[in-house]
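Single chain ahead, by itself, as structure tokens, in the form predicted on its own.
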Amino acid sequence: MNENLNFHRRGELADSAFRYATVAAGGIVLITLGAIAITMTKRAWPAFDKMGLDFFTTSRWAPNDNVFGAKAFIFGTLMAAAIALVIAVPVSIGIALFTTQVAPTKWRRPIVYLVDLLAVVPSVVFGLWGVLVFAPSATGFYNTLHDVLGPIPGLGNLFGEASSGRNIFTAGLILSVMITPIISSLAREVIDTCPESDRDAAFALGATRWEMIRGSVLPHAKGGLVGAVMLGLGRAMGETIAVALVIGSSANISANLFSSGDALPAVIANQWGEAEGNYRAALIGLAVTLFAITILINVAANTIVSRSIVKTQGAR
């Protein structure tokens, strides 16, 4: 008897041990963060005080008259990030189900080597294949895109003339391969915890393959998917070297996909070398906006996907 209450009682120490470890790591990690901004935006402080809110919404950027206005690279950013994901969603979705899904047992493991290996490449590697190879030779492409999508109402403004190969379109492709990898392999994983019962379970009730998927496996993944999604982004929106090589530099804002560019990592990476006083002050703070922007992203993410699985689930 007395054996088992002091069983119980380790059971119950361990238990809350781990509960407390668990709580713990939580608030290191929410502490660390936290500490983060407040140093960063502390040291950012003298650009913000002097611009104000025209530090978000100009778009010159003049250190030498002490003008600091981001708008144009939170554009370039975003710009070039939403690219990235529109080509490699799809792509890695389509990975990750024909890897666990569709491709023969025997071939599995290779492909999946394959498409892990570019998660290894350096990003400078990218960046250098861009700007050598990809970018001289993408322009005569992108202006025969423009004469045959520029005609047609709506398509005009978005695949304009290219004067050069190195523009926000090019980053965002760059950037599209080197986050495939991450969210193929996150959306295997999660792909992969869909239960066979329910998967047999569709397939007895006469589903076609892609009926079983569209019906069983992608409602049970849709919060891991978005997960892996908001992961590309968060690679695709602080990627640093290899969009300063191919975006172009240039701080504007156009709707034409094939203008040049910048990117808020970009310009910190370019320009911290000679950055002094205010000058430092507003790349920092071009820092702690990209650090906002990818939480207020990824916190809107949650939500959206919280709320969807709440109404699957009382659908159900």
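In this text, the rigid core denotes the largest set of C-alpha atoms whose superposition between the two forms falls within 1.5 Å. Residue numbers count along the first chain shown, from 1. What you are looking at is a predicted structure, and each value in this text was computed from that prediction instead of being measured. What changes on going to the form predicted together with the partner chain:
Superposition on the rigid core between these two forms places the CA atom of L296 less than 2 Å from its counterpart.
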Contents of the next structure:
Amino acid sequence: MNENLNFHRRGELADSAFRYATVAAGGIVLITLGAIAITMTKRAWPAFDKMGLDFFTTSRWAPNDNVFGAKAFIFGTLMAAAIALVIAVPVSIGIALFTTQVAPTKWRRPIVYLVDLLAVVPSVVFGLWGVLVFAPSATGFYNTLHDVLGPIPGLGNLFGEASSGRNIFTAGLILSVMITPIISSLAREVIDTCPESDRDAAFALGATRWEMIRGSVLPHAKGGLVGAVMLGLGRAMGETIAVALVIGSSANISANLFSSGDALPAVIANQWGEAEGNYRAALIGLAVTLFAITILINVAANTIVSRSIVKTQGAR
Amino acid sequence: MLSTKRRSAGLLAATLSLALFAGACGDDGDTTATTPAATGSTASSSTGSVASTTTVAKVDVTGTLAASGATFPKAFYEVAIEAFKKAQPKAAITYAGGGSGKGRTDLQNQVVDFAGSDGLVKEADKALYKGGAFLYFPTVVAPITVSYNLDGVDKLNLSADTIAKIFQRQIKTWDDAAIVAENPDAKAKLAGPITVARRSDSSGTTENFTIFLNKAAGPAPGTGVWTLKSGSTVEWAADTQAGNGNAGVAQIVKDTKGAIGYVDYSDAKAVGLKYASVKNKAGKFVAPTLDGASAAAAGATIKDDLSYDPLWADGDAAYPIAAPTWILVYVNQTDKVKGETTKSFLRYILTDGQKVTTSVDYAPLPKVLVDKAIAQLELIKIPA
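Which structure goes with the form predicted together with the partner chain, now that we have seen the form predicted on its own?
Full assembly next; the chain just shown is listed first.
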């Protein structure tokens, strides 16, 4: 009995050590994030101080005039990421459903392997392919789209004339290829966790395959799927070199998806080398802005997800 | 990029000139160890420098130097560093590039031993340099071409005003009256829309190109056509095409009929682009050549700190878009070995290094500037 007690006490010790270790691990993330936010903001301060709110609400970026307005870059970042999501999310979830629910078992592995292989391609390769191969040949295709969709009111504004293949749409397209493996592989994992019993129950009730997926798999996977999409979005907004090469690099806000623009990380990468003083502070300010936007979007997404989970599965 | 053949030719020239190097570094103020050099005084005089012909000695330097900065002269510095290493096997120098701004920031924070910069330091920024006062050493000069892609037009004349209007998208077609007026012979071939190619990254090349436009076509005493001012990044119109690096702009010009862009001479030549003759301050249309760049440097006024501006310089033969570049070094060196190595390397660049410039498509500095720069070496203070 004495020995048992000793064992128990040792267990308690290990337990509290384990607790502290995990708290520390979690804390490190928070501390790192906080430290990054503080030091970056401090370094960006000369630019924020000079521009005030204009830093976020104006779009004139003229380092040679000491004027820094990031609105066009925020717009470009969000626009390219939105295009990427619109294309990549249906495709990725389609791939995930196909590989887990539809495809014959012997096909699943090779398909999964091929899609995952996309994630291994370095982003600079996507960028160079985009700028050297895709963009030069895409101009004609974009202008055909413009001819077809241009006269439609509303849509016509989005599909304007393309003066080159290096534009926001190309950036979004390349981003969509880059985030597809991320979203689809996470989505696959999430969908796989749907209990066999739930699926069998749906089939037993006479559901078709689509009804089973809609009724059993998707509600179960909802939270995880949004999480997968958020990771993809984070990747799309932070992607630097591929976007820098194809987006066209001009501080331009236009509804036309085929016009050149610029994105926050691309501007930093393109202009860092020559930047000094306030200019450098302004570029760091862009990084802070990107950081803040990413956090805002993630928080918003998490709130939406937890609400929808409460709705479909009840409070936990 | 440079072909291997040309690069190795440059190396050969550099190696050959090493024999001459011995004489050139002889008059180092704080010579510690001296060994007689075989080449003798004739070598010194043939370098064309002011190096003393009486002290013939070779100082072994052993420092390891780190440098960063302008990418525009990087190809030249790499060749020069390789050649310098042959003369000073114990010295090691790495030049990391990264951009003029990065070089200047690195020097400010004393993380490099010297910095390459295409532009001068702003008066307001001088206080940021933690190591105190610094010196400018001009190294090479090179033309920036206005390259174009037009079938059947092998010679194109452009004035600064016309270039300014083209790059500001005020002239959008090749048959515009302003272009035709400067090229009456090519009138029949001047047709189609103009595509303007410019840099997507901020760059010393953009800065020098826009300084030229600002001087020649900007606010008074210029003609007032150019309104974008000058800088490493300017507010280009949204319908211009952005390429990454000189190579990226060259690629756009090469691939697009009717395109025009500013590209440094070596990249334009490597890609095989056609380039325009630009009207200089004396009113002559001059094609971009290394001689034209040297002439521009010779026509520029040299200030006491060795800053000089070869852009829009005087002289009939001067090509008006010749870009300067400098190496920035602190006056007060903190480390004896490193200081001596820096000084020795600078001396090499200003003497024998000048001879390998053309092999990598840079123009050598005019003699008057080289002489002043060599004299300025004596201002570098090395701790005992």
